[in-house]
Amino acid sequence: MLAVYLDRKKVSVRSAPKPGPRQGFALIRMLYGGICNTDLELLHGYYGFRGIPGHEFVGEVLSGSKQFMGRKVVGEININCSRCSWCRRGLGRHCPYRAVLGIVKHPGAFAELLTLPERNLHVVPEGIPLSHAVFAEPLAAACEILEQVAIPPASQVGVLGDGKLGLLVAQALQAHGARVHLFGRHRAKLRIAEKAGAVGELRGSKLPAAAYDYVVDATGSPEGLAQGVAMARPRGTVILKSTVHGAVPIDTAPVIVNEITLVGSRCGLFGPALELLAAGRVHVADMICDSFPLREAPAAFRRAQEKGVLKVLLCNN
């Protein structure tokens, strides 16, 4: 089969062998992949990572039980040993024993096949487009937010970055009733968020200091954390979605001083994601730049590491 493969910040198609039979897994063709920021992060020496990565995917259920055979499934990417202490709690994100789709210790989405375990995967709903329905993981991190902090309806919240994350949080918050103001450099993204009620700013040099008691980082650059300690106000709190490679210089103080909350948020739960996909209420379409067939991911690759652009999609279908 054919696998886009990392190794040492180049991208290569190569044939790989195909995953073979493994109890409790279901075989799944890829039909989309979506290249996110960690991917890039990836390329780049994050986790000092070789291999097959991808962890945004919408797929066809090659083998496996009768309930999925046939099936499109989207798939929440930690596998977990279900045994452990945070497992039991419903915490399979945290299982110290956990691979990671595409990341750590099991290969990614970027290839003609993957394998998954069952109790991972979830049936897209009828009525979302399968373009649409790859944008399952990334929005199942923004609605992960509001498991995390119990944000009042009408609240009103900063979100910093109008990337592909950024957007997502802002439509996810917004449609959960909060009042949002995404701060961003590019028109065309936010008028994206802007559809979906939140409020876009255009950011300049200056942003606003201790105005919102809820601030989203999802910049992905190691100047965000500080930003958004900025903008919070005393005893307010700074959620932090970026991923950022290498350490991120944070003067403490405005923090002790301040009271703010420090939330590290990441993987969420695809239900309220899927639910949200369903009704329309996150508006995808627009972030999909371009489209790449998986023998080209190279090329793929080279377009999503582009200035201003958002989604690109690998096909294989």
Second form
2 protein chains.
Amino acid sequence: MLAVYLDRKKVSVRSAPKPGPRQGFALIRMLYGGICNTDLELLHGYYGFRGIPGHEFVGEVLSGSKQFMGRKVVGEININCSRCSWCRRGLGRHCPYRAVLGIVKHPGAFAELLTLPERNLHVVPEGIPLSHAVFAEPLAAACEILEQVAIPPASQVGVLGDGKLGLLVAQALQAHGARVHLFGRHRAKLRIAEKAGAVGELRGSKLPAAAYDYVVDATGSPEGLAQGVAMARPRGTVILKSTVHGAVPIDTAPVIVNEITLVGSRCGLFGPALELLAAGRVHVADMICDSFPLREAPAAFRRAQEKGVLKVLLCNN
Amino acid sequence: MLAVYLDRKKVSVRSAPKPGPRQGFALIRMLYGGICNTDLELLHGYYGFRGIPGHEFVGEVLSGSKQFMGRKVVGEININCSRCSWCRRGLGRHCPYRAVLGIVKHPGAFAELLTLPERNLHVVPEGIPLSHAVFAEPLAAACEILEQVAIPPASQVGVLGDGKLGLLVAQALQAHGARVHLFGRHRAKLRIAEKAGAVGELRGSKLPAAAYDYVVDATGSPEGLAQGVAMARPRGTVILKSTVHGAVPIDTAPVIVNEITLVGSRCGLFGPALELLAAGRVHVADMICDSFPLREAPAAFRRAQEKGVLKVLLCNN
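Next block, the form predicted together with another copy of the chain, ref. the form predicted alone:
Next comes the full complex, and the chain you just saw is listed first.
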């Protein structure tokens, strides 16, 4: 089968062995894959990654149990042991023995075929276009905020960053009933969140100070955390949604003096994300900038790294 | 009256004008004052401070309303407006218009006389020695953790740092019903927390990894935060109890990947602290290393800065 391969900052498309059968795992033909910032980070050496990337996908089950055969599915990316105390508490996304699709110890979705445990799969509900279903994974990560932090409906929430994740966070929180103010630097991107009811705020260097009980940093920049802390009211909560590599300098004094809570937030459950997509509450169509056949993955990765580009899809159909 | 004065890294004792009468404020004769790390930071230029420091005290009310006249009191340090939305929500410690005793815009307690709003005062309960009551303020700061974070009884809690604040935090959380492991570098200090039932752990450079749902950083060192994050389990909470000045480098990746919550924590309410002192649940006597008359404040400040020294008191009686 054809597979995208990342190795030493280079993207290639190679022939790779077809995944073998494995108890409890389904074999899935990839239909669409989405290139995520994490994939770009893997390309640049994060986790010392070398192999087949890809963790945002929608596919068709080629072999597996009856309930999934021939169905279009998306899949949760943490492949956990299902037996440890984390898994038993429903927090398999923190299983210490986990592999992670296309990131840690399990080949990713940017290939003609992939495998995942059937317990990770979700059938794509009727009415969600397949190119939209590929957003289930990042939208689940956005919805994870609501699993961790009880944001009362009608709360004003500041979201920093109008990139892919910021746009999904803004729309997911707005759909939850929050009043989102999305701060970004691109009028066209802000407009996507505005369609979902959020208020877009074209930001300069000055941001409102001590103005929100809840702030989400989705800037992906080392300055985002300090900016988020400054935007939060005393006793407020800042949700860290974007990984920045290496040490970020933070002045802990305002965090302590204003008793700010910082919450790290990562992967989420697919259920709420698929519900939002099925209900048309999140506008993902406008976030798709381009799509490339799998064999043109190097061009797709280049496109995904261009300034201002949102989601780039790979397709295999 | 005599007053301690901090100015450009120098401690002096000067004659200062007696505080004038002010509506709602009591005039208080200082009996004991406690030197806190914040006072040492003020000495070294924090907040650009210049003036009379001191915010840990016990005193006798010389003039005020009938309920306080002649009584021994301690006092909460945030002098708030009592009218803004923060004050109305019972969070006057975050009032944006506040002054802070001996820190911001209000002369401190290291003087023969001080003033505070009567609404800040608490009569020292019977049976608490006055030299112990001076711990009400830092113990309230330790108890603040329990106002912010719901720590279930019998939870194992890791506390980093066996300095003054770490010892009070360890004892307060242990009294609350948590099972505290206090990590420090001084056998004798750990023993103080052990008397209160905590487990003292003489630490080397290696600390247990991913071992606690709750960790308190009371190290006062820039490394404490990263160490606390590494000690916390996924979805765990790290409470930031010690201010470090300037930027602290933090790798946000483990915070995000493990979905750690960081909670900044500052001043607390005096009620719970006085209850703990009255019940003898916190061993503060062993934490008093020395005491000096007010006029010997320069020597007291020198002593308080010696390595390994815990609380140094000033007395005015």
